[in-house]
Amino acid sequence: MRLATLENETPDGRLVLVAPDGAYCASAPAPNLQAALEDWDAFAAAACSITTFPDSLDLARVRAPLPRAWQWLDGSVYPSHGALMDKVLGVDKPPVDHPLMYQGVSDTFYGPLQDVPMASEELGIDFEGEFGIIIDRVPMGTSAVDATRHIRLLVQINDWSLRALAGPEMKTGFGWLQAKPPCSMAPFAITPDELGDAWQDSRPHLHLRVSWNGKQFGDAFGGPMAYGFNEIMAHAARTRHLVAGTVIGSGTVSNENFRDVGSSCIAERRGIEIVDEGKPRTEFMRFGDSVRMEARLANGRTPFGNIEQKVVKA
């Protein structure tokens, strides 16, 4: 099942089911995605009975699948990225045996084609390609084994970052605020079965191709997560219930051979340059720059559609 949200001048948009070819859609048996997640079993049963898609899908009207959420929790579970960033930033974290996570802004998720306003070029504007999940209600104390059944949808995310603010905020020991503006989502939220064998151990086994101003920047593989999404979810639920509609991210997709496959964010490329050459050469984004992200299966199919956005001055 593939779902999309269309603009209808309400905060949560109008939910539609998307045809396999991505060109047509049908009205969904719920007004919006949040309502569907709060009664998922009934929604899914009704949605599965819809087999015709009478309406053309206008991508210009497509918003983020979940334009606003009760909660956005982002992880950092690709070891190659975390180790490099800690080295470059001079952050000395003690070793831990659980996923690293923070809670970010959730009241806005930008749509896949929406211009993204930023306050200043001097803040180090960066994109971050990730994968994510959207869940139904998860009771406090849910185990990783039981958490798997609460993963309802998979999404593709651009987690925007302001790097000039990220390092100083991290070093306070109190977490990010200004360094993390709202994220963006690709147009389609999909049920895990849409990935077939590319969804294994609660991990997405597909490539995330990132292009900056029309030039390919990275093509990292999503599989080598140190923790699966079920484990990330169980960690988050240790001391709280997770409400239906919580969005959880993987953190920047990264591989050990990042010098060969490229990176999913500019900070990682700059980190490589610092390690190899002593200083960074790659600049951060400027107003008017564009970024494109598309997750690809082995057959070339893009199950989430594409994020293609331009940075503009607020």
Given for the second form:
There are 2 protein chains.
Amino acid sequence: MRLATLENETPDGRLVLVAPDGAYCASAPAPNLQAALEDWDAFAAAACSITTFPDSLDLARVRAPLPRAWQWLDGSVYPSHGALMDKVLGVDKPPVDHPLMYQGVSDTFYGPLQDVPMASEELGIDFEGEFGIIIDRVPMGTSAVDATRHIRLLVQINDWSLRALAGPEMKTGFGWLQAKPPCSMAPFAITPDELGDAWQDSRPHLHLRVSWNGKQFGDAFGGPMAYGFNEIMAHAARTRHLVAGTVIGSGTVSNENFRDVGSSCIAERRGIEIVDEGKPRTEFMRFGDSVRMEARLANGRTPFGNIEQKVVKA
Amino acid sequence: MRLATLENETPDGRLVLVAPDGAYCASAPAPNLQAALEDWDAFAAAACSITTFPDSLDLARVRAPLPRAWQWLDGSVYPSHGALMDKVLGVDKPPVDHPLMYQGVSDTFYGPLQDVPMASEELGIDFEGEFGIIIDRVPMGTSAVDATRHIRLLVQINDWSLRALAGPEMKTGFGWLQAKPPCSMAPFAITPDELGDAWQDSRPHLHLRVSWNGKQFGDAFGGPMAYGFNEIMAHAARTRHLVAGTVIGSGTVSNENFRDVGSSCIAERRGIEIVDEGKPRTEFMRFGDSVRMEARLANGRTPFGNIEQKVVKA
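Starting from the form predicted alone shown above, please give the structure in the form predicted in complex with a further copy of the same chain.
The complete assembly is shown below, putting the previous chain first.
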């Protein structure tokens, strides 16, 4: 099942089921995605019986599948990215035996084609290509094994970041706040079965092709997460319930051979330049710059659709 | 104006206006507080015309004034608390010229009398008495001066903390996640004018009396915030819009003479013991323990009502 949310002048938008070809849609049996997630089994049963898609899907009206959520928790579970960033930021972290994670702003997720307002070019504007999940309610203390069945939807996310603020905020111990403005989501939220064999051990086995101003920047593989999404969920749920509609991210998709496949964020490329050449060469984004992100299966299909958006002055 | 939210089997509860005596209430001209905040001027105008309070207020049915919010940002702006905690946690932070702040879980705020479920006694269960504000929409880039008029309501908060997790999470640079389960709120959200002269420079000039298992633990004064709430808001809004209903906290209320007035959290008392005696003597909370928090004006009035709740096993 593929779901999208259309603009309808309400904060949560209108939910539609998307046809396999991505060009047509049908009204979903819930007013919006948050409502669907709050009673997922009933929603899924009703949605399964819908097999005709009478309306053409206007991508210009597509918002984030979940335009706002009660909670957004972002992990950082690609070891090649974490190790490089610690090195170049001079962060001296003790080793931990759990996923690293922070809570970010969840009241706004930008749509896939929406311009993204930023306060200033001086803040080090960067994209971060990620995978994410949307869950139904997870009680406090749920194990990683039990968490798996609460993964209802997969999404593709651009976790916008302001790098001039990120390092200093880490050093306070309070984590990121100003460094993390709202994220964007690709058009379609999909049930895990849509990925077939490319969904393994709660990990998305797709390539994430990232282009910046029309030029390919990275094509990293989503598989090598140090922790599966079910383990990330169990970590988050240790001391709190997770409400239906909580969104959880993987952190920047990254591979050990990033020099070959490229990166999913500018900071990682700059990190490589610092290690290889002594200083960064690649600048951060400017107003008017665009980024495109598409996650591709081995057969070339792009199950989430594409993010393609421009940074503008707030 | 004093507002409370009553249980009505919906996630957001039912909003009421509370009489000056705190014993009676009237239906508010908005279904819930979130709705009121989204059109505050219209709400406030309609609410002003309500002068009779026909219903008795059943405190047992009172929830948090805002039982869930799109965003909860907690500062740490009492210098005496921050300096002591850094010292005893061994956190070596560079000095910063802005309020320290993290984003916490906002989908749940416990009511003032509700039992609070915690995962384990081994996690160092602690209370944190704080003041907070609830705002209407603040655009990105709003200055501290302009932020002031967006402070719509004041609240009193217990920011539950798990100290065994807090120090290690700070050292990762990602900040607190497991260390911060949902907070609680005192019964009444009040407009700033309810405090009269005790609301100065966006700071609450009240004493916060905290009792643990019936024994007074602290009575710190709210005035000496290093940053007013308007400055905290401007910091948060530098790179993001703040949606209506965003809740912002002061961090643990603390005074330089904490050896005389006591503390608003156990961690601070333990910190004093470490400094004075070489090691902490006071243990953290156990299941079945209770905490009471009341903010008092100089005339003895308690404008927010009282938090009085018990910790239980989740």
